[in-house]
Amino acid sequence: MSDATLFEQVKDEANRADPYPLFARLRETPVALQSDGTYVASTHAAITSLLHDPRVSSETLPPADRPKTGNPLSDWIVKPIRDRITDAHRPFIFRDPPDHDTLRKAVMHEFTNARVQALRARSHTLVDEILTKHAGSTEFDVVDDLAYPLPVTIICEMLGVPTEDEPRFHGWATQLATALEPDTLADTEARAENSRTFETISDYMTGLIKEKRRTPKDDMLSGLAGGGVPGVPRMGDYDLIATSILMLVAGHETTVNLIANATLALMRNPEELASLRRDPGRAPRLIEEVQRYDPPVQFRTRRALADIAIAGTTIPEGADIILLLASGNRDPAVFTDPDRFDPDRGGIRHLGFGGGLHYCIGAPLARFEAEAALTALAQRLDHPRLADDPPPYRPGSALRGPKHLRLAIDGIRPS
C-alpha cells in the first residue's frame, strides 16, 4: 500500500524543487487513499480514465463564504445573497455539463483564428521589446523580466483591458491562483483574502463590461458581452465576470510557469539550448516535452458523484479526488526513460493540458507565448548561466514554478 501521507509531502514546500521521487512512490498504488480521505490518482491510465468519466465532477469549490464586516445589514442580508450568486456562477472549470458546455462554447467562439494568429505575432513583438529593454544587463530574471509581463499583456489585450490597468491584473491573478491549492480551502485568512480580491476584480470587470457594451471593440470581452453565440444562451453578467476572471488567472499564471520551467530545463540541458539556438523550429517539440516533463499544472481536484471502481480500489461517492497530472506524465508504463528531458521522443501523450471536457481552452495561447519566449531567449541571451540551482520556488504545489529564475549573462544580442 502507498504511504497515506505522500500527498501531504508533495504539498510540503521542502519538496517543491523536486516532487518527482514522491510521484514515483505514489504510482506504486495507482489510486491511493490518503490520511485525509482524499484519493490520489497517479498513473497515466488511472488519470486518463477519471478525466473522461462522467461520474467525476469538477464542482469542487467549497461554498462561498465572504468574510463578515461587522455590519449586521451586510452580514445577514447582503453577504448571503452575494455568496449564493457566486456559488451559482462559478468559473466553468468548476462547472459540470450542461452549464460547463454552454459557457465553454461561448468562449471558444471568441477564439477565432484571426485573433489567435494576431496574438501569436504580437507575442514575438513583445518578447523582442522586453529583451531590448534589458540590453546591456549582465543578469536577467526570466520570471520577473519576461515570464510575468508577457502573458499578462497578452491576456489583457485579448480581453480588451486598458494598458494602464495591466499592473493591477498581475497582482489579482497571483492572489486568485492560490484558490487552486488544496490547503487554501482550510485557511480562513487565505480564503478571506481571495474573497476580497474577487470582489475587487468583479467590481472592475462590471464597469469594463458596461463600457464594452456601450462601445464594443475587437476584443474577446466585447464579443462575449455583445450578441453571443448563435444557438447558445447569451452569457449573463455574473457568468461573464467569472469567465473573465478565469481567463485572466488561467491564461496568466500557468504560462508564467511554463516559460520558467522550460527555461530551467534548457539551462540544465545545454545541448538542447544549443539545438534550439541553431534550429528555432524545434520549439514546438520542446514545449510539448516540457508539458510532460515539468508541467506548470501539477494536479487538479475532482469529486466522485458515485462509487467508482478503478485500479483495484473503489472511490466512494462524495470523495475528493486528486488527478496528479505531473505524475502520470512520468509513468514508465507510457514513457520510455520518463525522467529524461527529451524533446525528440515521439508520440507524447502528456496530460499537461488536462483532458476530456476540461482540456485547456488556452492551450494554443500558452504554446505560442512559450515559443516566442524560448526562441528569443535562445537566440539573444549571450552565455546564460543559472545563478541558483535549484531556484527558489513559489509556494503553490498545484501551479508549480520558480518564484525567480535568475540568469547570469554576458549581454543581450540585438534582435
Contents of the next structure:
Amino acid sequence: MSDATLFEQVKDEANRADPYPLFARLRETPVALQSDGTYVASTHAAITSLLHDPRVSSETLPPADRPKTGNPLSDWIVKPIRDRITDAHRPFIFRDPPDHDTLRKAVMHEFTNARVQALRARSHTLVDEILTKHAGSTEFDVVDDLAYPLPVTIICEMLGVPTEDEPRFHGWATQLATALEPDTLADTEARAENSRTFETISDYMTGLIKEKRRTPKDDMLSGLAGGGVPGVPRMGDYDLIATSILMLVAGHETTVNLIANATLALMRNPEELASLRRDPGRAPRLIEEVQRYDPPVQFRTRRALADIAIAGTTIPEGADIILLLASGNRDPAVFTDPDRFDPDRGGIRHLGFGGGLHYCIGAPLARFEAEAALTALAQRLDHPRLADDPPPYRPGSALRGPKHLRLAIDGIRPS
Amino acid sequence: MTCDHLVIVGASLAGLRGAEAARQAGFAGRLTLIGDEPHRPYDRPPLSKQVLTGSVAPAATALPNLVPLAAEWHLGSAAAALDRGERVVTLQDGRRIAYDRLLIATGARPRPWPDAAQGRLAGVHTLRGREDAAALRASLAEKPARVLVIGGGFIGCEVAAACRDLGLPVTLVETGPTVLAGVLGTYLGAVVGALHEARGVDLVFDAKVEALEDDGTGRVVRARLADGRAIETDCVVVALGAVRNTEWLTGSGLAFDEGGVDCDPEGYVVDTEGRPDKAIAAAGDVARFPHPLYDGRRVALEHWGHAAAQGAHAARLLTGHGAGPYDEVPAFWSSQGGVTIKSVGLTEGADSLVIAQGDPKTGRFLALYGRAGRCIAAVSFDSVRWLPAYAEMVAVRAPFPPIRGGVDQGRLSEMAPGLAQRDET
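Having seen the form predicted on its own, please provide the structure of the form predicted in complex with the partner chain.
Now the full complex is given, and it begins with the chain already shown.
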C-alpha cells in the first residue's frame, strides 16, 4: 500500500477513533510524499527539524476569495479590497516573523500572571458549579456537560466577551476551526462558508472592540484595544479583530479535546484514575502524558518556501507540509514503549503544544483548566463507566476529539 | 588491561559528567575524582551573571548529580605530577593515587594581570571560581565609585552588564577595536558594543591598561593607560582570557603548553612524539584536539556544553564503553544586558558573514559565518528559534549561505566579519 493512501486514511472518519496504527506505518518514511503533492512529516526528528526551519512558512491559507454577490460594485470594488485586507491581516497562527512576533508579543503582554492565576482559581469554581448542578444525574457527558462549557467560559471571561453571547458564536467557532483541516482548505464551498463566517464574527468583534474602547474593563480585549504600553506594539484594528477571533476559536476547540481525551485515557486506565483520586498532585504529569499520547491538535500544515532536503527526500518549494505532531509523540526513537499511557515516564519532550515560534500561547490555560476538570472528576464522580468505547468522534482529523463522552455514574459526590 | 580504577583529575563540569557517563554506561570499577577546590562540582555560568547581581548565592551553584557515582573524592588539593610509567598521580599534599585509566579535566584559570604585585592590590579581581565570584560580588555590593573591566571578551562583557544591572558606573577597556572581536569579529562586536553603550557602559577601545596604581595602602585607585590617560577606579576586574592548567604534566612526557594538552581525534592524550597513550584521555577546557568539522584543526574549547559532552565521551572511551572520534559541534551561549547570544560552530577564520535571519536594528537576528563558501558558524541574538536549522547546516558544512527566500530574511548581503584570518600552518 502506498503512502498516499495512508494519510488519506488518517483523514478518513472511519479511522478517527484510533489513527495511531496508521501513524506507525507513516513513520516508516519519516517525510512521505502524498498523492496530492503534500509531504507528511511523522517522526519526532523530522517534525522538530521542520518546526525550526526558516524555509518553512505558516502562511498556508489560500488567498481570500469572498463569494461574488452579483452586484458589480461589491464584486469589482469592495470585494478585492476586502480580500486584500483579509490576506494582509491573517491571525498570527497563519503568519511568519517578523509580523507574527509583533502580534504575539502584544498578546503575551496581556497574559499577565495575575490574570492567569485569577482564571485558574475561577476554573476550579466553575467546575465545582457544573458538577454540583448535575448532582442527581446517573449519566454525565464529559464533552457537553464539562469539557465544552469550561474552556468557553474561561476564554470569554479572559477576552471580555459577554458569556451570554456565547451561543451566537458557538457555531462560528466550530466552523472557523475547520480552517486547520486540509480538506476544508481544498474545498471551494467550505472555504466560502469559512469566509462568510469570518465576516460575521468580524462584525461582532468590531462592535465589541468599539465598546471596549468606550468603556475599557480589566480584560484582554480592552488591553489590546487600548494599547499605548511602552515597548509593546499596538495592533491595528484588522489585526486586533483577527487576533481576538483566533483566541476565541483556539479557546473553544482545543481544551475541549484535551479534557475529553484525558478523561477517556483515565477511564481506559482505571488505576490512573484511582491514583489521581488519591493524589490530585498527579494531575500535571497526567496532563503532559495526554498531550503526548492523545493530543488535541494532531497535526498542523506548513508550506515550503524553498527546496528542503530532509530525511532522504527533498520537499520542493511550494509544497504543503503536514507536521504530524501526534505521530512524533509516538515515535519509538524518542519514547520507550510509546503506545503505553504512562504518566510516570520521565523527561517527555512531546509535541502536543507544537514547538518553535508558534508554540501554543494558551498552554498555561489548557493546563490549569484540564487540571481543574480532571481532579474534580476523579474526586466527585461516583463509579464512572464508559457508555461507549470508543466514543463517537467529531469530524476533524487535525483538531481531533470525541463528540460525546458519555459516562454512566452512580451519582456525583458533593465537593 | 581492563579498567578497574578510573581516576578523574578535575572536579568540575567535564569531570562530573565524565564520572556520570562512566557509571551510566555500566562501569562498575573504582571511581576517584580529584579537585583542587574544596567544593563538589559547581556551575560556572551564573558566576559572571546572577551571582554578581546578587540574585543567586555563590553557594547555590552546585551542579546536580544526575547519576549515583559511588566515587572517592579527593578535594582541596591539586594534582601536582603525573607518572605514566607507574600510573600514579601525585597531589600537592603528597597523596599518591594509582590509576588504570586517567581522565584529565583540569580546566583553566584566568590569565593573571602581568604585574603580580599590581594584581594583588585590594580591589583587583579575576573571575573563574566560586570564591572569585563571592569576592567580586562583595566588592560590587559596596557600590564602588567606578568599576574598571579590563578585556572585552565574554567574561568582561558579562561583568560590565552585571555592573549596569546594579546601576554601577563601569568602564571597559579593550585593546581591540570592538568587544568580542576575537570570537565574533568586529562587525558583530560593534553590535554588542552598541548594546552595552546604550546601557551606559563606558567603552574604551584600542587602548591598553599599562599599570594599576594604589593609594599607598595597597588598595587600587587608578588605572594608567598606555597613552597616558588615567581612569579613577576602586574596583578592577581583569578579564584577559584563560590559561590551561597543564603545569602539573611537566615531566610526564605528554605534549602540552598553556593552550592545553594535545589529544588525538578520539580524545587520548599524545606524547611529545605524537603517540597516543591509551590509558589517558582529556576533556573540557584543557583538551586540545583536532576537530573533524574544521579540517582537523586543533582546538581547545571553553564552552559549557563542550565540557559536558567531551567529559562524557572521554569517560566512555576510557572505560571501554565507546570509541570513535569526538565530533560534537561546538556551541556556547552568553547573556548580557538582557540579550541572549547563542552560537554554534567556530567563527575562527571566517571570511564572510550574512545576517541570515531578522535584523540587527530590531535586536533579534541570526548571523551566519562562512569560510571558503561553506557555513562554519551561526550566532543568534535573541533569536534562538532559528539556530537548530543553521546548526544542521554547520554540521554538514552546507554551502554558504544555505537558505534564501525563507521567512524573516532580509537581502543577505555578504559582509566581512572582521575576524583575523586563520594562520595556515
